[in-house]
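Presented below, as structure tokens, is a lone chain in the form predicted alone.
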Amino acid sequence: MQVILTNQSLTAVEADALYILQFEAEGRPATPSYDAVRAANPEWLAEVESSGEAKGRLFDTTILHRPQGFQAKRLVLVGAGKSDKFDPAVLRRLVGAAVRKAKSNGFAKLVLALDDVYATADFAAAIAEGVHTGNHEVDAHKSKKDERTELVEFKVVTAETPAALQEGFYRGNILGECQNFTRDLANEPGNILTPAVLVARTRAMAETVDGLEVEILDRDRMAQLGMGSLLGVAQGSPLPPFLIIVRYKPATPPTSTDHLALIGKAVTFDTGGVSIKPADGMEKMKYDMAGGAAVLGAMLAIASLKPAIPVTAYVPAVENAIGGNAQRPGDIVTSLSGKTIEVLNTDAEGRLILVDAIEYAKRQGATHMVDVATLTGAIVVALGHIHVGLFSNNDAFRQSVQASAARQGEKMWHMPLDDEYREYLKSPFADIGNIGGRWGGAITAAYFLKEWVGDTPWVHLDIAGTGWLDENKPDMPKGPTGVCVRTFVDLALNWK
């Protein structure tokens, strides 16, 4: 597919569809490509308009075949809600909303409009991301695929192309299919994606760009250090572990001596351990690798787009599996740091792998420090599926991580950390208990990697309820979502 940015007439540019943006009536910003439409089809556009066929509201689509004027098959105005509430996000989901059902109709060679209020670096990086994101599909594992047209060409018509322009949409399309290799590494199911074939596919990345270093502890290594949190988890299943790390150095020394840390939880397949899972629900649990695959689609986008600031990825890979040597209930493990565990649940897994990553990262000389976990069902009663749970123990770092995530349209919403939670995880027999019982699960949850992160500026992000679709959406299939791998990248371009 190729996704091009063109300055060329927009009624003689030749495709299957040409999409205009039709905004509310109130409010409507005027724009030239929806007067080119009015000069050219008045009678049309008066009629659609007037009937209320085409109001403008969000997602809503009107076709008129054989438009006079143009030398596209097919005009489409795409409703765009009201034009106050119109940002680069709401222009992400319209993209990938008339991708996707353009292919269901059988459009291969796709073109928008994109007039000059709203020609900016943003705006345009959000077309080339919503063509990537609308494209993907998640029928790679079926012999006979979807009956669907292929996209071959999406073209974004402007009056001009200036190199802020052309920067945004470069962008765009990197962070696009990054965002897409996360969604399919989160979509592999677990008899495919083992953690070993996660390490391969890491070093395979890898090869595809420049500025990357890949490391990997194996179980010895990690037992030689003393990362017993780590290897807890994963002493039931057969297949052996791994702390995947990824390196980028910028190749201009930094000015400042602040190293970010990104950290994701990849349990490529999650049972509960001896305390089991329901039955009902848990073939989606190849997804609870998802922050590690967000941590590692990340890379890759900066990589290629080279940011100031070193960047480092620590990836810990485990099966959470049920057998003669799993971890029980009522296990003590001792973590890198010393600290010891009583293991009250081990389908709490997440937290006991992400701690000794955290403190290996800090050894490691971490000055700022994210981690992304599908960690608590808890977040999903908090949250829905709508926002990601925010967790920090320092303000000005959550502020800038809330603000990248702010300007990706990826909502985040910030939880409470109070030290009064610590009281629920306390245990007679080990220094920390893993869970904290019923209440505030997924705070508990975060105050227990909080006990590691020590005063490193730090923030946790749970995407239990975000990192995967239940059912399809207008601009995304039912699957993964590739959630925080935007904000990832914004933070390291924007690192003040």
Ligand code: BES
Second form
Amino acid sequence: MQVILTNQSLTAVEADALYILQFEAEGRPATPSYDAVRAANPEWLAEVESSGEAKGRLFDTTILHRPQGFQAKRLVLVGAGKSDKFDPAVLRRLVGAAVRKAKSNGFAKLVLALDDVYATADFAAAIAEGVHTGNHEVDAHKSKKDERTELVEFKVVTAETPAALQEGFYRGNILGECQNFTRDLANEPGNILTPAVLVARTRAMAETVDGLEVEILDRDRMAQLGMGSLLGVAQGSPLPPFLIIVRYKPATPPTSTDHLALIGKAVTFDTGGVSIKPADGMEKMKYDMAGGAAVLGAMLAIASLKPAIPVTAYVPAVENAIGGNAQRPGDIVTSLSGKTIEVLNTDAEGRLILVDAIEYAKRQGATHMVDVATLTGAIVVALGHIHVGLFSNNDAFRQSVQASAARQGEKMWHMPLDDEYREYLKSPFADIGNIGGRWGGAITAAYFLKEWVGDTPWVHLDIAGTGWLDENKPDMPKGPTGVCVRTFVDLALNWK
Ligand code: BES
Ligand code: MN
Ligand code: ZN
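To complete the pair, please output the form predicted in complex with the named molecule; the form predicted alone was given just before.
Shown next: the complete complex, the earlier chain at its head.
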């Protein structure tokens, strides 16, 4: 598929469908594209408006075949909602939805009119992102692909194409593609995407760009270092564990010593271990590596977009399996930092692999850390599938992560992390227990991580509810979402 930004004439451009934004009447901004529709097809538009069939509500579509005065075969008015609520996040969803609908309609060449008022870098980025994420099918393992039309071309038509607009458009193309890379990884089943295969995919990914360096710690190396917490999780599986490290360094040395670490949980399949999960829905636990996948997708984008600060990804990759050698409830392991953990529940494994990665990242010089993990069912209870659960030990850093998330339209909700929660994690026999009882499960999981983080500015993102969609949405089919990729890249690009 070609994704093009051009200043061609709207009336002369050829397309199966030409999309024009239609805002709700109240406060509708005067946009040249909507005016052009009115100028050439006044009766049709007057009827559409007066009949009330298209009110400009978000995702509404009204089609005019063989419009007067346009080369395009169809005009599609897309409801853009209230103009005061319109932002890049809305446009991204609109474009994603339009693309998905167009494919099922059999349209191959699409054009979107981008009017002057909205011709900014961030709107242009959002369009490109929506095109890629909307066009993407998670069908790698279908031998017969869906009949739906392949999108051949998506063109954005603007009055002018200044450099800033082109930069935004370029960035959006990269971000959309990298988010799809993450979605593909997250969708891979546990038999195909083993920890070793994730290593191979990481190496292959790094080969496609300039400036990424991959280092892999294997079981022997991790044992030598003393990563007893991570290795305890891995010991039940015949599949060897790895700690995947991907480094990006800016070409010109940065002026500060800041070094961002992105740490992503990659449990390639989570059976729960001896504290085994119920059978119902267990197949979804293939996406228990969505955090690691998000971090790797972000690194791919970072290598292309080249932020000014160094970023290193740490992805602990293990399978949480059942077997004669699996760790038992009650086992006590010693983590890399020396802290001992009583493994009260082998299904609370994500935190066990993350703390060794966190300690290692600190030793490697991370000054700021963000971890992302499908960590708890409890966050789904708390926030549903709408918000990522966000926890932090540092207000300033939290606010920059939240600012990036807001710019990228990724909803994140700040959760508490008060010291009173430490109580819940007490163990009579070790320094800490790996679970905190029935209540506040997402918080105790985050608090557990915080014990290893110490004072380094840190944000923890629990994506158990947002990394996977159980139902189709207009702009994205059910399955992996690739959440957090855009926020991470935005954070690195806008580092202050
Ligand atoms: N991978 C799961 C969390 C999860 C649940 C992700 C649902 C996606 C959807 C995690 O390893 C886990 O099993 N957590 C336990 C923790 C409990 C044992 C304290 C949970 O949430 O039940
Ligand atoms: Mn688990
Ligand atoms: Zn898990």
